[in-house]
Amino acid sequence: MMADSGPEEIAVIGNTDLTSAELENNIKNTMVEIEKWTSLLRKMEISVGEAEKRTGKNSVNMQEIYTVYLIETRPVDAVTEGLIPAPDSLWRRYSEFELLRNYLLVTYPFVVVAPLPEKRAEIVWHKLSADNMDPDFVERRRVGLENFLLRLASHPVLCNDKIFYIFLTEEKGWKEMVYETGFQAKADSRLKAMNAAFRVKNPDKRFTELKHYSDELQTVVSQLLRVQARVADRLYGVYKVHGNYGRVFSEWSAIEKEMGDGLQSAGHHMDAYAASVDDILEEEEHYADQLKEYLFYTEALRAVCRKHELTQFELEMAAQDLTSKKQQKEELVTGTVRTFSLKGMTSKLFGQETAEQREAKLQVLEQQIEEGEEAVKEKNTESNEFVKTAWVDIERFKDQKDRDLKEALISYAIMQISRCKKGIQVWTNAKECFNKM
């Protein structure tokens, strides 16, 4: 219990858990507010049309090769009216996409911000290039960047951000506007976040469970991607072997008279099957990119959890400081010292303070207590508001994740079934060729 507690005492909410009914009601109320907002995609078509290599000087005045991406936007109203105006377009580097996302992470700490596609290829099967300038990789990144912009534009909160809109529509002066927001000064340091994680006394169990879930999801998706990469390697080998079948059957047909036509036809079927490997592996990479998006989403979940821990830690520190000030006031009023302190030793050595000194200190403490109560109240409100808004977005993210991953897994299963059917058809055709010999 706090010393000198009265009817106006501000209770310390060490744990911001809400009941399931309260949380559900908060989510419903907030979702009603969100539905009033308009998605940017209802007003504007957004695409990343192409990528282009360029050369230029970097920050240390050295020549470098880099890739830029063409962002195209077009008003939806014009399209629905049958007009197809030329899209507005501008070029952005990958680093500018990174700057945009960093700004959004700081400005909207309660949002699970969509991740960017990987900067360099990771967890790839060995036939793919890991070079970030490789045309195939650049094309996949272009698709990923477009998906990133569409995620932001369809988000009920982020779609209304002015800086995001300027990123899409104004090529020059955008970076200056971002830095003018002062978002970098507001960013929480990693050390500060780690300190809060270790020292917070009453963490919200839902955010703790969410952090554990994000770690487990990251592990599972990483394992799934590694399995998929091994499958792609073996698949590549199988298709190449069928190409060898085609070559051998064609060579064999040249030395046969009665069997020649059948062997040559069977060889053509094998060659066609082997040639389709590029399309198959492109589908494999599309599936891998869908999984990688959610692999990177796990860090976005942890970022929300870290911000909550920091908010909770600041609340607890404010409450602890308030308790200390009230205890000092009680000791000053009663003249008793509860715990060992330098002040108590000083009083014993040099005598008690005068009435005027005590009165002056009492006035200072009362002012500090008043400020402390206001600080606790403010932090309490901030913590509760963060929990409310963050959990709404987490629920939105969960629905999106379940929907997207279900669709990706079903599509992958259909692709595997189709692939097996093609293999069966190739050998069925080969059998018919052999029967005609």
Given for the second form:
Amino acid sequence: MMADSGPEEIAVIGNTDLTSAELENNIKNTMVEIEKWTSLLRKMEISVGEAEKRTGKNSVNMQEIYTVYLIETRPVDAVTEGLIPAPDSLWRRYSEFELLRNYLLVTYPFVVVAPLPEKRAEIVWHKLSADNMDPDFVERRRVGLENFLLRLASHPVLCNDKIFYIFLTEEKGWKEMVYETGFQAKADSRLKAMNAAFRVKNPDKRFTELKHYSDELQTVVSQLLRVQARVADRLYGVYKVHGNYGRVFSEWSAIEKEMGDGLQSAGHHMDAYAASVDDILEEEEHYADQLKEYLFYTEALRAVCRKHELTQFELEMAAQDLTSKKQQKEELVTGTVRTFSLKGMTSKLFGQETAEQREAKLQVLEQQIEEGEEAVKEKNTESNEFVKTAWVDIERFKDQKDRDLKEALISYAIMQISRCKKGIQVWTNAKECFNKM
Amino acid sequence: MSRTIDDVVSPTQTNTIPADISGQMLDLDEDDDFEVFSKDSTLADGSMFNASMQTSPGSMVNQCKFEEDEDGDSKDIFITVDNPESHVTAIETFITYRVLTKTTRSEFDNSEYEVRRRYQDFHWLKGKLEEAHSTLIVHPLPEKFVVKGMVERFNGDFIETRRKALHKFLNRIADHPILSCSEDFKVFLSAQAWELTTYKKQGPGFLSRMGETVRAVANSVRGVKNRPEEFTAIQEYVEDFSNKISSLDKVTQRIVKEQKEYLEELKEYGPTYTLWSGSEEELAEQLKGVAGCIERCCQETEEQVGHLSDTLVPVLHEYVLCAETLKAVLRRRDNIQAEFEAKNEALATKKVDRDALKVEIDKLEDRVEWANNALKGDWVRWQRSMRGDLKSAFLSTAEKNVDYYEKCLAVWETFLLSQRTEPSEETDRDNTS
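What does the same protein look like in the form predicted in complex with its partner chain, given that the last one was the form predicted alone?
Once more the chain from above appears, this time first in line as the rest of the complex follows.
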């Protein structure tokens, strides 16, 4: 299955010195290729089935309870041939998902890697507890983890990764394999670089804009989710209080003759109305989860921008270094020092040098310049490569985001329509009961 | 049966009962009463209707007629309460309301009256009616003071709510076959401000009112011994009804509160989509669309809450007050019976002037029968009003809620429609790439 699909190395797209038209054409071609790869991946069905609790000893040898998730995989062609074989399955806990993601972040820095669902429930809704063990939370996380895996599996680059494949197929020894790649060292230096403060002179404007966009997106979506949670909370209150009508109508109907029946049945509808809010909130939660995924995506976007800044910075440093070496050579050759104009200082700094000494220094510098030029060329290539591959993935991400969020908004409207229809039904029924009073 | 109830209760009441007409009434056959004292305007000769008639025991027997008089066709007094105005004097500030009356009743000199009345005047009227008809059910007045919250007496909503309640109060009296014949009612509707002041000053003296109060207290302490079963049943019902209606009042107010809080949050929700749309290109239109939908739903929600506050809340509140009124009426009935029972017992034990006492006891017995009949009749009437009022209030609420959801549905469906037409552009783009 996966073994016969694409190569294991990272696909390199495009080359340097392209015109913008050629670049655009390349991107179009890439889109087609991406779809081809995606369809290759459709050879495998992936799902995160159940969740179970396990106990074990943690790193400091203390007892802990944690949840594991069942990952099931099955070749698609087996199903289409009319046979439905049992899926292969293994158990993974959340920390292993985290490890997988960190590995991918480090190995493919130009990819906007899909985020994991929340570790802990950040925005607590009315009926949800913040407890990680709460069944509703665990269920939502399960869905989130499945979504995460499907995102990876449909990514043109990530789907080919060996570590990812083994994560899905071999339970034992996977962790060791990840560490054997030596990614930890890269992860540490990456973390250091992320947190370092440096100034880039000429960043690609698109990345600067992207960084701003991801900051804005984070702010606005966070705010939206906060207010949505409050709105849902209040809505819950409104619906639930109507349940009291049910109770009182029922009691009241007992002492009335003509009005009794009407009141009693109206009361039932009020109870139904109050109960209907539970489903409504579940749908609102699902919508919030869709938005949350993109909220968490902003972090991945920022990471890619940061990586660009880093490579650009390294390029600039290499170029600066080269320039200064060249300058030194020039000064040595011409005997002039641009920085100082006083002849007295010059002779003090340079002293009475012999010709041989000067010659030796010159040779060293020329060597360094040669190396420097190589370094700059390398860095330049690296930087350009990064910009190109990253930008392809960013375009892919933008399209995905626009599609997904458009759908999310449409399903939100459908949700509201459904709620209104339920409301109409309940109150029409109640009205008929009141008519009988 | 030589004196009417008014004579017993308030001996010094002036300009009410011409003695000769009382005598006339008492000579009539019970069957004749049936037609003469009915509210049916086609049968009644207007001149027979004057203030004294309401107090005749005979008319009280006429229970069945209570049930027929509720259609609007027989209505002959139309009252409007509107136009609140603020008055400032050196000592106080108060509101007066315009009371406009149109009537075809002959005991009114004119067919139209326009006067201004303040809350105090309504309160006075209620007191007089309850005094004269202690076991009839007088529709409650809005409360004198609003205890909860710092609601200003001169706040617009408060005044409007009060105006509506006062309007209902007067119209309920106008619809009542006996209460509408009250002289006090007539004066209230027709007299000019200074005339009313003068009129108010008349009436039973302070001492006689005190006497009545003392007697009532004494009787209530004594308690009634042989309360007829039906009144016990009514009392039990009133207890339960009072509890239920108070609960409904509280639940409804809670719903209003929750709905208002929901609205507050909703008002902040739409703008978050608008804010987001500023950062997006492809999605901007949709986000703005969603923001627009939420805003329109806010407007509908505001209207719905308003309707609840204007329609259901006041009615439930009125009936909470009604329950208290009913309890008071039942108490007063009990007191009347208790007084009779006390005197009756005294007959057996005390060494007093037995003849004089016997006379008094007969009067009290009549009074009891009269009170019971009055209450029984009015009870049926009240139940019908109650059913009608509450049914209509709940119906109106349900209708408004259906309307609310229908409007919100339309808002979201319009949005959805606008979205569904766009995807066709998307699929074309995908196909060509």
